[in-house]
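One chain comes next, on its own, written out as structure tokens in the form predicted alone.
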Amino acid sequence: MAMIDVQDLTYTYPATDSPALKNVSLKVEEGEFVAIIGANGAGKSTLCYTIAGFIPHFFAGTLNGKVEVAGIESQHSTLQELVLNVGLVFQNPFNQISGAKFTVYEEIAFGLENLGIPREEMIKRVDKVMALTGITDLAKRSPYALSGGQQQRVALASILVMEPKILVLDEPTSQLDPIGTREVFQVIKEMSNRGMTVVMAEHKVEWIAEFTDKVIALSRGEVLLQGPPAEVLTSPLLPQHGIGISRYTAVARRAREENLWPAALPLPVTLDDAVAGFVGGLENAH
């Protein structure tokens, strides 16, 4: 059984005429790390909110189709039931800070307190997740006295500490530099390797190619492509639908037109693949 099973999903926000998602069908298996890509307004955040249960239980509107998460059909459950299985990290970490705690340590422990987790277990889990996300040194700081990147790590830690079966992230690296982005991707990949199912809306295709198992491309609320990263991220359909591609893919595609990239070699997404392809092409030329 798939951990996430979406069939013929169509959703329209209140007071709007056009659906934000149209006939979306997808499956995500347990432990899979899936990226959602698309131009602005393609429906990435809406799909994240739907998988996490915020649609239809927080945002109203009209939802048709089937959304089953961790064996629970979203339309016939409550948000309280869903949040025990699904954790959502918002794009803006400021929106995720509770405002009820004075320190980062207390903020991360807040959800566990609400569940009545024993104190010793709580301390163990908070210490572990802070080390995992690299924010141990922020323990006594106020959540409001942090940079955007630091707040994003705190938001991620506050969800990971709950140990959900499914982690949904809406552009979690938008406020991070390249080093911070890599570190967050590494943390999320580690959680996936441990069995957590991950769905991430993201724009940074080089990191997606390196870390994820599958990519789903959305265009105007519909699934344009879905499949392995190397296949989806090099598709000529992406730029046609306003979806950014890797600089390495763009350069290699142009090089192929000039017979400088081997015709039989797949286009690259990462720097390493691009270097290997161009070096191989030069060696064959000689």
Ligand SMILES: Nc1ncnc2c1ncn2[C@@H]1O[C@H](COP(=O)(O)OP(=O)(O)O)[C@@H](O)[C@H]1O
Second form
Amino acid sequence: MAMIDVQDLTYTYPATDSPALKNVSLKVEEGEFVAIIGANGAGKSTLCYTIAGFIPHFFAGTLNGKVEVAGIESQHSTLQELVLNVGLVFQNPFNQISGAKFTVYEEIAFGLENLGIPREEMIKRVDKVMALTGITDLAKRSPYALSGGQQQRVALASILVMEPKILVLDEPTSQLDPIGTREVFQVIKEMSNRGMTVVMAEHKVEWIAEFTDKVIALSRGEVLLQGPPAEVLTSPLLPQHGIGISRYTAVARRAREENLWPAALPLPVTLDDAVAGFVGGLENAH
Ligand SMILES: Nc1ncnc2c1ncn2[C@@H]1O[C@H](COP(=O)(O)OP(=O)(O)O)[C@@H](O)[C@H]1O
Ligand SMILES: [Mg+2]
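Instead of the form predicted alone shown above, give the structure for the form predicted together with this ligand, please.
Everything in the complex follows now, all chains and molecules, and the chain you saw is the first one.
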């Protein structure tokens, strides 16, 4: 049984005419790390909210089709039931801050407090997750007095500490520099290797190619493509639908037009694959 099973989902926000998601079907297996890409307004956040149960339990509107997460059909359950399985990291980390706590440490412990986790275990879990997300030195800071990137790490930590079966992340690296982005992708990959199921809306295609198992591309609320990262991320359909592609893909595509890219080789997404392709081409030419 798939961990996330969405069938023919159509969703319209309250007081709007056209659906934000149209006939979306997808499956995510346990432990899979899946990226969602798409232009602004394509429906990435809406899909994240739906998988996390915020739609239809927080945002009303009209939902048709089936959304089953960890065996629970979201329309026929409560948000309280769903949040035991799914953690959502919001696009804007500011929205994640509880407003109830004065320090980052307390902020991260907050969710566990609410679950009534014993103090000893709580401390262990909070310390571990803070080290993992690289925020140990922020423990005593106010959650509000942080940079955007620091807030994103805190938001991630406050969800990871809950150890959800399914982790949904909405552009969790948007305010991070390349080093921070790599660290966050590595942490999430490690979680996925340990069996956590991960769905992540993200723009950074080179990182997606390096770390994820599958990519779902959305366009105007519909699934445009889904499949292996190397396949989806090099599709000529992406630029036609306003989705950014890797500069390495663009260069290699241009080179292929000049017969400078090995005919049998798929187009690259990462620098390493681009270099390998060009070096291979040069060797064959000699
Ligand atoms: N709360 C809302 N109420 C009404 N329409 C919304 C709301 N949030 C998003 N939308 C609309 O739904 C569509 C998808 O938006 P969104 O899921 O935020 O896209 P993305 O995250 O890919 O940028 C857009 O047309 C957007 O205007
Ligand atoms: Mg969004």
